[in-house]
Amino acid sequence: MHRRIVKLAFFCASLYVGPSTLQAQEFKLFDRTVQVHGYVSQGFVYTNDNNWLTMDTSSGSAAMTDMALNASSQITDKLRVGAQGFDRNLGQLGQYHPSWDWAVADYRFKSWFGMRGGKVKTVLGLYNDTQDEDFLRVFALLPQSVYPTDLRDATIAHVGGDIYGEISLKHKLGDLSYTVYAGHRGDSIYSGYPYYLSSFGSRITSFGGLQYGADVRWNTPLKRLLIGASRIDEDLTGRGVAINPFNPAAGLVPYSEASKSDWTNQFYAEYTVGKFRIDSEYRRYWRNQELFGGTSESFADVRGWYVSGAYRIRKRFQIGSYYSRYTITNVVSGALSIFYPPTTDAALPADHEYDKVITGRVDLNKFWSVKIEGHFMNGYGSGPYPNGFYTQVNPQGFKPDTNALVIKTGINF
């Protein structure tokens, strides 16, 4: 563990000379200005008991790296194009397999009506479409009950199109922003859900499908109070191979799963006054799916919510805290029910995760920040919608409580 801490300290020290000179880059292409931005972050996580986020955190782990580079250009007054490449390694996830985070053409006809298409960020709640803008937040990790980092690419974007706009309400009632979208979701096979399935001998080769939804947010007459709601529906299919649970010696057989009902409702609010910001969200995810080609069926009900606050003490120093609650119930019927007993008691550690968090952020300069964060968790929420805890890296089983230290440094330009 001490060697890992030394490596992290060396990484931070090596950045000391460079970041102060970083800035966004611009160049001309066909008489149009192209802006280039990017970031890289490195984290270190230590837990007192359970291993977390697929890393060997009980010994201390620095296997937490992500980076992105994007370019965009305003082609006309109404048309903007851009794209971002992204890569990460989070323990057993990501594994440095680069992908397009987003690639979009955006045409705004009027303030109340615009269209964008390509690989578009999915608007879901306060932060889903800004998860890659870590430098804007005080927290090293967003509340995991609503934004689990191991499932980042499950909702980050869709290949399709959006209709969006902003409408000024009469009688000084504020502004109403809306987004309506439809497209195809395509998960990385190096994400949390395929890794979760691997604990049962399954190897997913593809996972995704149709998704459509909407988001409406109201900037209320009360200055800096935002209230909103999101809804997303999906029709997902997963394919691959798996060990036949009824005859393990027979080797791998084709595996498939398909949604019968898959939706998410999310409600949120944010209020800023002076140097203080408070926000809260509630998310319910429901999934009814067929397993093993329809021989079995599962029902998962996931509910998460949090309340968070952040305060800027000085120009370059912020503190923050949040309380996050996550619960999951899961029932499997059909042939596989004998292998998966129902989990319906959210009070059990296996069916919930309650997380108390405190954090501090120091901006060493305009481009470089360091965050130190403590997590005090009860429960480990193991199930088909994973939330950071996996049996593969906890072969001795789980303990009910986990305390975690997260140190994260990042530069952006």
Contents of the next structure:
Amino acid sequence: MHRRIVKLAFFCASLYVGPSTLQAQEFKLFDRTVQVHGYVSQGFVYTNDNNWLTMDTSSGSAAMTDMALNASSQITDKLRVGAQGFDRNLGQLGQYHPSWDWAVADYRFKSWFGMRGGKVKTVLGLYNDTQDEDFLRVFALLPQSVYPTDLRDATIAHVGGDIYGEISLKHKLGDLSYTVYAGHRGDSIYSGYPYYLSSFGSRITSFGGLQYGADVRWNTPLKRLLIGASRIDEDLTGRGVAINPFNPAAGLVPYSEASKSDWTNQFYAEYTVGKFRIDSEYRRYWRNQELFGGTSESFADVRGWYVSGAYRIRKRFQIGSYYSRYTITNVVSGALSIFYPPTTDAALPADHEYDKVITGRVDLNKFWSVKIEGHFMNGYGSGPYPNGFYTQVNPQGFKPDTNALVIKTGINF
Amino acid sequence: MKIRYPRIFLAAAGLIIFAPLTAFASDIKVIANPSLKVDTIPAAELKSVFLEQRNSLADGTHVEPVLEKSGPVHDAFLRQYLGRTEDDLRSYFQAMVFSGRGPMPKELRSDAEVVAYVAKTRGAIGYISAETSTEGVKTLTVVNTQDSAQRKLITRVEPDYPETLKRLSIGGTVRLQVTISPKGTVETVALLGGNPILSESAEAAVKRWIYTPGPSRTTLEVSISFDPHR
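Based on the form predicted on its own presented above, generate the structure block for the form predicted in complex with its partner chain.
Let us now look at the entire complex, which starts with that chain.
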């Protein structure tokens, strides 16, 4: 643990550079201005009991690093292109395998009609497309009931296209923004769900599929009150190998799972008044999938919501708090049902996570922030779909309560 | 020994310290590159331009917002026209930049830099303090459509259509910028465009119009048509 603290301190010291060196960079290429932006963040997490987010947090872990770099340029009045590379290491996830976070060509015909194509960040709720950029918010971790950081790959982007626009409503009814999209989602094999499946002896080689959906948000006539709703439907397939559950001695057999029905509905509201911001979201994720080539079927109902508030006390100091509530119920039918009895009592710690959070954020300058956050969790919602707690890093079993200290610092330009 | 400062001295010191930090909407000019065809811009449209929700005006003209990095004029503009603080706005643009939805707008250090950039950049639109010279750029009047919607016209005087012009089938539309006092009377009328031969008659008529009273002075655009066949 001592070495990790030293590593964190060294990282902080390395950030102590003059602000002038952190200005956004611009240069000319073929007479076009290219903007370059980026960020790096480093976290440290300590938990009193269960290991969290695939890290060895009960000993204190600094295996929480995110970084991104993007470049974009306005090619014509209406056409803009850009791309962002992203890399992360979160315990057993990411493992510093860089990926294209987004790479888009965006053509805006009118304010009410634009199109973007390529690898596009998926608009889902208030923060899905910006969930990695914690410097945009007070909190070090978004409410894990709605934005589980270990499962970011599940919703973060699609290769396909969006149609979007802004419409001013008549009769002083505010503005409406819409996004409609379709594309292919591809999860990294270093993401949370493949890691979760590895606890059953599976080794996933590919996971992804069609994703399509829409988001509508209404800037209401009440100043700074935003209300919105999002929906995603997905048709996903996972392939790999797994230990034969009926005869483990027989070794590995082909594994597959495929969506029969997979959708997410999300509703949200955000209100800002002066230095105070409050927001709340509700997400329901329903997944019905065939396992092992249709020999079994799984029905999972995942529900999460949170209410959060943040207040700017001084220009460089903010505080925040949220309450986040997550439940999961699951029924397996078919051959595998003998191994997985129904879990329908969301009151059990295995089927929920309730998290009370307090945070303080200090901006040391325009580019560098430090956050200290306390999580007081009940439940560990460990399956059949993961949410922060994994058996592989908790071989001793789970305890019902977990308190966590999260310290995060980062620079952006 | 206790030193007592007279209250008036403290008040004066406060004014000296804080006065330069505060600016009001009346101290701000919205400027644009002469390529923009408009002379007025509705406040709602101005807001959506500066929030990069649109990159063209209603008439299709391309626009590019230019911000100042900081200062009282910058703060006043954000407060008055965007309803956001500097920190809010920074987070807003960063969210766009890092999700691939838009660029960071151009930020310049001073009024002079904004004027110079706007003058040379097609479609550029910015803001400066009211005292700054606007050579090479045009000043846009920001029209608060919410206010103007509340100011109903209660007495309308029709303009005289000179008989000679009518007989010669000379007609058209005159566009005027009208400033209405809180009481409802027309304070000033400025010609924005249209047939100059007809403008004198239109201006004379509009000066006699009366609107419903409002909480403050309101500026709006009025179009008057002269149809020789009617």
